[in-house]
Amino acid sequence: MNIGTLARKFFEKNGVGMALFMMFGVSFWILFLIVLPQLTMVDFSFRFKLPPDAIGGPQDVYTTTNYEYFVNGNPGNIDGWNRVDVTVFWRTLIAALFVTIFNFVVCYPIAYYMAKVATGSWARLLALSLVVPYWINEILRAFAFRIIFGDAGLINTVLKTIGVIDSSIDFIRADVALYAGLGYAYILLMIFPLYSAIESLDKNQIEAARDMGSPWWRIHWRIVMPFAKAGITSGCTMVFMLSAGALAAPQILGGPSSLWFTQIIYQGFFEYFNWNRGAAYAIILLVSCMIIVLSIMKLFRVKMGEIGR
């Protein structure tokens, strides 16, 4: 089916006015809120940091200095490479991957229960109970997690009261609060793609597998998960990308020795006022995350069109 046929059907289905409005809205969103800002960021990343009166002059030329700094650091660095930034970069990606796996392990049973077990008003109540807490701002939720996991917070208080511990556990320094906060922040982005994919699975396939004596873990491994792989990929992609690019939660819940790569990007923009280096670091993070996501999709044989469905 060619583009002309698709366009004609789109106009016939939605009407000329609504179709034009939708096309304009989507085009505006993609062009002015995604493509142009990213191209501007790329342009910034390949330029020197210059005073305003030198921008556009003979010194304003393209360079790879900002990307080289990410690898090599300052000239004369005794390590020979940028130990701090590179270490934080890889630690951020690994932590984001851990948060994604944690979210999937927690959310998959919930999504399956909502899609195949819960019915009627109970299913609607479960969905509502998941959505309502997110009416509260993300930053307020992060501060609530800091209170819960603090030295005098709810968890330490309860553990001391029942005699499990004698002194407070430093959940903040151990990054437990950070991972819990990140996992909770994006839980809906994992549950609902999983729910949408699992809900469309014919229940007769599950019943047939049970009748043939298949254990529960094999049913999920061989039937449910392969069928829901598009929803799994969609949820994991969103959680991973947003976790790697999070700023509020690491700022509020991170320990004194914890540093997220987005915090280095923030420092480049708003503390050192080096927008060029900050842009380069942002592009490095974006491209790296995209490569990881596309590689995982290739590994599990998931196409982009399957996620779109």
Given for the second form:
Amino acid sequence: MNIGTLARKFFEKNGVGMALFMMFGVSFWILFLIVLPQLTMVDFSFRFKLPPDAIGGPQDVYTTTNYEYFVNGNPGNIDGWNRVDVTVFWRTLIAALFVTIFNFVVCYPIAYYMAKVATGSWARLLALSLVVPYWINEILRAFAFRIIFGDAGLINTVLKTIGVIDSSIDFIRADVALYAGLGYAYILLMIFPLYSAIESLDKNQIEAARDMGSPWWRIHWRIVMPFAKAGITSGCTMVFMLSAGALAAPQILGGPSSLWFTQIIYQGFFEYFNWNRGAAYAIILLVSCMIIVLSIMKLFRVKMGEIGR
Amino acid sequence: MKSGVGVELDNLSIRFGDFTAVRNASVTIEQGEFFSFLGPSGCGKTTILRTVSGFQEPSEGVVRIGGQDVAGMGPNKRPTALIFQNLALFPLMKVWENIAFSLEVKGVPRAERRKRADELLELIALPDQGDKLVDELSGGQRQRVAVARALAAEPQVLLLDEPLSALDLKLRQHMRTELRAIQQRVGLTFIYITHDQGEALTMSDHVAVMREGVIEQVGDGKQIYDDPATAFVASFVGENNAFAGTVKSVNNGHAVVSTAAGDLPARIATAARGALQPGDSAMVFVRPENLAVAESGAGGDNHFAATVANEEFEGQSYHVFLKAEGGSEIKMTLTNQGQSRAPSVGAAVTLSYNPDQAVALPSGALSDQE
Ligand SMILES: Nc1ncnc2c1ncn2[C@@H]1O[C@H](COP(=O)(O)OP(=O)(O)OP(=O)(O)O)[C@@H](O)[C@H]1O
Ligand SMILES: [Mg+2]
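Okay, that's the form predicted alone, but what's the structure of the form predicted in complex with the partner chain?
Next comes the full complex, this chain leading.
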């Protein structure tokens, strides 16, 4: 079928007015909200930081300075390379990976329970109880975690009262609060793709495997997880991308010494007012995340098309 | 391969909340036989099978497999393998991996699993198809893969939940023969569920006919067909013309029942011997193929008058639809013998039958299927 017939079908099916409106809406969305801002950022990242009156002048040429800075740092620094930024970059990616794995481990049983075990009003209540906390603003939730994990917070108080510890544990410095906060922030984005993937699995397949003597872990490993592969990938992708790109949680819950790469990007933009370097860093993060996600998809043989479902 | 064992249901009742899906079911299934549960949709067939395989605990009663009470034993511990109504093959595994799944569970090395799967593919006449995905097979092939997958687990009892219902008629008939052949080759006990009576009668050594959770009769195909135990069985299995009335006289295993179509004599079904007394309400069942058009003017108890309403020619036979006196609708099947024509529409005819081929039973609910 060629584009001409496709277009005609589309107009016939939706009516001219609706079809035009949809085409306009979708193009506007893609162009102005997705393509142009990203292109502007890419453009920014390849330019020098210039005073406003020099922009567009003879000095305003393309350069890779901002990317080189990420690797080399200031000329003549002690390490010979940009130790701080690169270390934070790797730490952020690895931490985001762990947050993702941790999230999956926590969410998979919940999603499975909701999809295949819980029934009727109990299942609905469960879904509601997962959603309700998200009615509260993300920043407030992060502060709530700070209070729970703080020196005189709930957890320390309880542990001290029952005598497990003598003095408070600094959960904030140990980044426990950060990981917990990040993990919690994206739980829904993990649970729902998992849930909808597992939901559509025929219960008889699970029973058939059980009938053939399979222990529960093998049922999950061989039947449920392969079936839910697309849902697992899309949940993990979202959680990974969003935790790597999170700003509020690291800002509020991060220990004094630990930086998240997004905080460095933020500093570039709003503390050094170097938008060009900030843009370059943001693109480094975006591209790295995409490469990681695509290689993991390749590894698990998931196609892009399966994820959208 | 292991040999089959018997299965015994002892006064089994299964309830879901207030709803009783199976009531006081007692059946003895001999080892190595092909046993069918036959009944309309929703009568509790699947529930019984799930109870035998261990997915459902009985509310009352005992299931014995090979003489052993299996209460509390999980499906993975029982020597049964269940073939699901929708087959439940694993779509993401290759055919051979599906078949060898139970061996994988047991930790059998891969090469050996493959070998065993290939043997079973041979058995189900699908050699060299092991590397396909399940989706790439036809319905009948998939069905056979499900059988092979179940056999690979070396069960002693194979439980089949209407595995043929999704197939078209031709394939279904073919698969029946094949299933029966596989059963005779491997010598396992097969418990087969169907709502298709033709299927039950052609394949089974014994059939249990169920209605609304109750087993109404257990017997071989001929008993079920020729000597039904209840009005429901008589009307559900095969086609039957039913005449309701009251018993006029009982004599030597035969009864005469006064119906709207006249006084009709019939043999009393074995299960109803002694239960039918003059004055009881009763039904006489005469099968379409046991009716004949009598010589005009012929008379006698086993004759009644009817008017031809319609006829269907079906090659080897005619189906003639008539209305008897009192309005009951009657179907008569006549063999096509070439020259003779079926009576024409509107004609008044006298029908006759052999009272030994008609059955008298106490009145009861009839099957609502056509
Ligand atoms: N888990 C359950 N909870 C409640 N009711 C159930 C459950 N399983 C079955 N039933 C009910 O028990 C009755 C018998 O169901 P069953 O599945 O055994 O029927 P069936 O004879 O196999 O029918 P079909 O030929 O349509 O498969 C039905 O009325 C059904 O609604
Ligand atoms: Mg069923």
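Numbering follows the first chain given and starts at 1. Quick caveat, the model's predicted, so the values are computed rather than measured. The term rigid core refers to the most C-alpha atoms you can superpose between the two forms while keeping them within 1.5 Å.
Remark: with the core as the superposition reference, the CA shift of K9 between these two forms reaches 2 Å or more.
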